[in-house]
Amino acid sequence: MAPPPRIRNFSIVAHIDHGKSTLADRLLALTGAMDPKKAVDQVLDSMDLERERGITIKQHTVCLPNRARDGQEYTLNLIDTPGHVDFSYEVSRSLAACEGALLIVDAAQGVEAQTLANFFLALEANLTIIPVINKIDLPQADVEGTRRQIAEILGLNADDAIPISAKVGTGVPEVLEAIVQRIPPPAGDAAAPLKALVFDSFYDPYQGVVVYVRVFDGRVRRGMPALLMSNGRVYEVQQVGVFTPEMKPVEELSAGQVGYLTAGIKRVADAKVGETITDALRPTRAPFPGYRDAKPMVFAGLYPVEDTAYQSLRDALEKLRLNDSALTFEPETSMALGYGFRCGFLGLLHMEIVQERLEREFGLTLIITSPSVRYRVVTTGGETVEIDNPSRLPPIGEIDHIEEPHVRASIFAPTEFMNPIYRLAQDKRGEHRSLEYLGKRVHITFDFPLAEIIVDFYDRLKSISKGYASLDYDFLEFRPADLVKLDLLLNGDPVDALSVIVHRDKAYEKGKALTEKLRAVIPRQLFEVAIQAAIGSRVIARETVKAIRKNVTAKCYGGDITRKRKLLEQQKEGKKRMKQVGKVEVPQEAFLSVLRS
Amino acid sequence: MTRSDQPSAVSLQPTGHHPLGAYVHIPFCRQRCHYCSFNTGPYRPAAMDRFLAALLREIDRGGEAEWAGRVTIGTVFFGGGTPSLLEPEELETLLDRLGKRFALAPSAEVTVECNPESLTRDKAEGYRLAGVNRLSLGVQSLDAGLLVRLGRLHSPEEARRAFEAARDAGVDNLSVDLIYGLPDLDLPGWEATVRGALAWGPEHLSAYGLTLDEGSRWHGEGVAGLPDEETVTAQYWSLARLAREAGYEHYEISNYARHGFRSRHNQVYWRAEEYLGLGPGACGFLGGVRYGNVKPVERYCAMLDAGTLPIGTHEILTAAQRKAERRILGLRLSDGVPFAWLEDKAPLVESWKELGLLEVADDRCRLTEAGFLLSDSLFVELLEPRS
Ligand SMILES: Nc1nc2c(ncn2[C@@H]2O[C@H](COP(=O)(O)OP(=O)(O)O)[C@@H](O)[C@H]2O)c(=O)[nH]1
């Protein structure tokens, strides 16, 4: 490796589908870091979920190699960061990292909501920004027009901005060039005492975790007692590498240098995104600020389809938290659904993925809640209590007030589709905080509960915007709220698992709907069923199955009784998969339809 | 279940707990009804020689097991098909031969199905003369053009005159009957039926909600004009009320009858007693197994012929399925069942007996006249999860 003057350590940073793991990829192949092929080949065989949706979540970082223009060898060490709005906090401390980054903005699309959130991302890092205007290949890329809104949105110097094709590599020794050229080298006392930055980890089973380290001060190697210093560990360390991309061990990393350690760590949750790694036995004064715990934003019940597969579901949570801090769980028991578990996640996608996860990798079929944020409770006794589940809110009689969290929204889209923006927006409790015209295209800002976020927003604002309107938003803060809960009951008796709690002003709209659909799916029953939503003990909306009124099969012909027999047990083996709330049978096809609303 | 390709391989030996019932499957209609689903096929007398003695090889095949000697059968029930399509003489030989094999109890019920449009005087008096006591009467509806929608070959007016007939030729226990849930029939078209065939004064009446089986022309071609349930339901309880107030007692889901006339040989089956099949697609009921005939009439003949038993199908019923199947029949009887027999279903009885389906007295639990309507959905219930 180079030394520190010759280091260069950067992100790319970009809107989704703009290029990124293109550029990426080009960068690794014209370092000859890996030939292109191979590079994707190593991608695919780390996470093809990810592949397969478009989405990076995580990519690898790696060491590149180059010979500048001065004739001197440098190392460029790409550090990459998540792909997506769940995974901001990692995108903070992968852009802490480092000095620099890359924003790649797609030549034809123009500016979008990910790019700007990156961009203040990047900002905050005090990272040196090289805008590059990507695709330019195609024939509807607007260069000059992208140029004007990297100068108008982002406040950047247009000029600056690098046009390439990532695809056809137009450009990219420019990008290589002005690497080494407009971002700085670390600084760093390679004397002082170790101080290291934890940007990323993942588990190997005969390792441990692998951790991603950015060494600030000092130098770690080999046999040093690591201190973790969020939470007081010592580890010996075991070995000290580069990613060249594949791990390659070195004597050690110095300040400035980017690379892994390991060092018998169990758990990637034990070493943390954002954690700092010192010299247990001469300690830097004080760690990296703004560490903090990811914290699940979303929540949902999983519950095997089988009851018998509860444990499997237990251990497959397992193994897959060995390798993502940010997902939590505990036991959890549904009335109605049986056995499973409160899992927290990212975001959305955050659960998306560790459903899809446990369906595929771990051949599980699972129920899930509709998903719920966390909300804090504040009781009449002045108290404070966080509640993840709706069916776990105090009685009303104790309850003081509720804070629900919010976030701060960010959508582009073009200007003809700012009304149904504004009535979607509304309709989901936004409210606005600022518009912004930008030629064609406009720049919003709502404050959302994001209660509301994480249920149908995202594919509605898609689908009114014929796709063209991007998001990104970021959390706020509690805010009191008027929320209740909604519970549905059957004859009287409470369903747990599809209680929910939301705005009293949806309330009405809410309990219709789902008291709608509960009585199109319950069968009836020899009496009748009443379908009700109720806040506290005030029916907001009823239904009803009526009684069957006969089932009778009034011949038994010629004393056959064995078929008579069969029948009836025909109709016994269909009630298997039935629930019991109260005495009311509910097939589970009837939670299922009900959760996916 | 178990299904043997070899019937011999299960042995019927009869527990001789009561006397035996004896089911004896006429297969042949001189036209099938658009609602029949059962074993039947088009009458032709050579066919109905070649059957009849195949038949009375069957019993004679059956008398030769080591304990015919020793059972007394105490209800013969002629079914079909149309039974009344058999001559007097040829139901005299059927019946010696059974007396001969087996003992046939003196006081035997002998009931023979039959249609109105076969149904003469001399032959109702010659039945009566062969041994038979029990005329039923499938009078099905006393509207005409339904009976015409139904596929039947009488009228309203030689129903009510093949009634009578059998009444002078001195059958003194008379069943009639009916099907509600008929295309197109409403409410006070069903009473007229009911109130027209009590009128004639029958010991015992049955009327069976229509349903359409797999097998039927309806099923496969479909029906218009359907009743709703409402509809269907609301004939239910008329019926029972006019069955009442003339004097019927409702002692089984579907069955009427006047005091002392219930059917003795379907009380066989309600009661899970024992019953021999005789004839094509016939079930049979002996010491834990039920058993059924094959169905088809040819099949039936060549296996007499080759000298083997006709069972097509057999099923040794586990400790769980007999006790279910106490259960599940014995409601189907006003009598009920011992309380004991439903004691681990405590809270479903409970429930039931809130909902007015069930009532408990002197020990014993009945289904009540809304319980009958309901009774699939509660046997369900009284089954034992399979294994
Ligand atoms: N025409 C053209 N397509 C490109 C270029 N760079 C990337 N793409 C395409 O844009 C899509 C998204 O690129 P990708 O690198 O996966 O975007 P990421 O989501 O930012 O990582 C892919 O289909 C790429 O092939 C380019 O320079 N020109």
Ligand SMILES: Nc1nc2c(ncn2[C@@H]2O[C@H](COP(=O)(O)OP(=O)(O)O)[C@@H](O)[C@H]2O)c(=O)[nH]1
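Numbering follows the first chain given and starts at 1. No experiment lies behind these values; they were computed from the predicted model shown. So that the term is clear: the rigid core is the largest set of C-alpha atoms that superpose within 1.5 Å between two forms. What changes on going to the form predicted on its own:
- E275: CA moves 2 Å or more between the two forms after rigid-core fitting.
- Once the rigid core is used as the reference frame, the Cα position of R342 differs between the two forms by less than 2 Å.
- A movement of the C-alpha atom of P494 falling short of 2 angstroms is seen between the two forms when the two forms are aligned on their rigid core.
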Contents of the next structure:
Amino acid sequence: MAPPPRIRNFSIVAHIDHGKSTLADRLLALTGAMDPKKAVDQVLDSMDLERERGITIKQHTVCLPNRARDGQEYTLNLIDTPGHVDFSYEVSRSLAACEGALLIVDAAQGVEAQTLANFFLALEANLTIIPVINKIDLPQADVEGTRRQIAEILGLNADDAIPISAKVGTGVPEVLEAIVQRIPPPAGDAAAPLKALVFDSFYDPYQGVVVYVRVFDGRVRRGMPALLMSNGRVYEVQQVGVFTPEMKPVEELSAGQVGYLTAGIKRVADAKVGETITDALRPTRAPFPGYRDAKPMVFAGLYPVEDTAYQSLRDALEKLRLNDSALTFEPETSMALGYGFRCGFLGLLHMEIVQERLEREFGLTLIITSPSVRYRVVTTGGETVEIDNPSRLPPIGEIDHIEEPHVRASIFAPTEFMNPIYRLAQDKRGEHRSLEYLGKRVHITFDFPLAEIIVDFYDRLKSISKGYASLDYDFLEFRPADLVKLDLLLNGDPVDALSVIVHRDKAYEKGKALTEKLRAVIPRQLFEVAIQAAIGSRVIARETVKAIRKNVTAKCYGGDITRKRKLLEQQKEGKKRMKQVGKVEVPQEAFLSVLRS
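Right, the form predicted together with the ligand is done, so what does the form predicted on its own look like?
Since only the chain itself is given, any partners or molecules it might have are not part of what comes next.
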């Protein structure tokens, strides 16, 4: 391993689909870190889901050997990061372990929403930023226009930006040289007491928790007692190593180096991200300040289709949480769906990824309820309650007002799509904040209620802008709003799984859509079924599923009409009684189709 002056720790950050993983592939190939026989595209995206969707979900670390122009051997530690807005917490964790960052900008698309967000994350972490203009091989690439955007929007020296094509390999050697020349070597004293930062971890069934560490001071080697400073637990280090990108054991990791260690830790919660590891016999004085915990923004109920799969779902969620600290869950029950879990996610993409992983990796079949956000309810008694499930809303008489979370959204789009974007923002209760012209593109900021943009906003934005608009948002604050709980009733009985909290102005529209959808999917019963959408005791929309009518007069041929009438009256009375005691059978498909909508 190289001494600290010849180590460079860097990250690659960019907007989604600007070429991070492709550049990482090129760097691995150029430095000889990857065996050509094992080479595949997006080598660091090891999850099936990452490959299918073409996105990075988990950050990845790899140690690259590099001989620079000065003839010296350098060790470059690359930490690849996700680009989607839902996974920005992964980016902030990666940056804490680095001294520099490559900020990639697409030469055809220019600076986009996540480019800006990740740039500010890198600035907050005091990193040296090297701008890289990628995809210069595309016919629509505008390198000079992109340089101007880097200078005007980001305030960086655009003359230092390196034009490359990660796909073809043009300019990648210059990137390697810039990493060596421009990114500062790590500071740290190998003779000082051990001080290492945990910036990620995953669970391995054979070795327990594998902890990703950046060593700032001291050395960590096999057999030494490691103290986790937040909980005071001591473990014996069993293995230390680096990623090449496979795990490769080494003798020790010293100041400035990035790698992993195992110490028979049973639970990922014991080695939390942001944790400080030190030598139990010679501890460091003060731990790192740690990270802010990733806060879930979107909540939904996860229920197994088969009741018997409840324990399997609990085990699967426990295992997923080992690798995904942003996922939260707690048990809940529903009259309609039985036993399940209320889960918290960072956003809708995160929710989809978790659901897909549970179904693929653990073989579960799930029903997921309508996603909602966390509301703040102020009661008439002055008490403030946070709720993430509509069924937990206090009775109307006890509510003084309800506050909902707002976000500040940043949208980049070509100028020709401004009108439809403003119409969409108006439909989603957006408040316009600022507008900035950047040549043929605009940067618009809005304040939105989070509940309005978690479901279909991103899809509609992409649709109206022909895929050219980009979105990023940050939590702003809670604001009071005229919100109501919309209940769905079947023959007067509320179906808790389908309750939603909506703005009063949109309640009728939502209620009508839900009742029509349910009428289409609920099979006809032997009695009439009334489907109602109600706010409190006031019904605002209704649909009816007509009863199946059995032909009770089939056996009567000819004769007196009173006989037929008597049979029909008996049938009518029977249906009335059945309606009072009959239970509406709602098939699982009905829930699935309504919740999907």
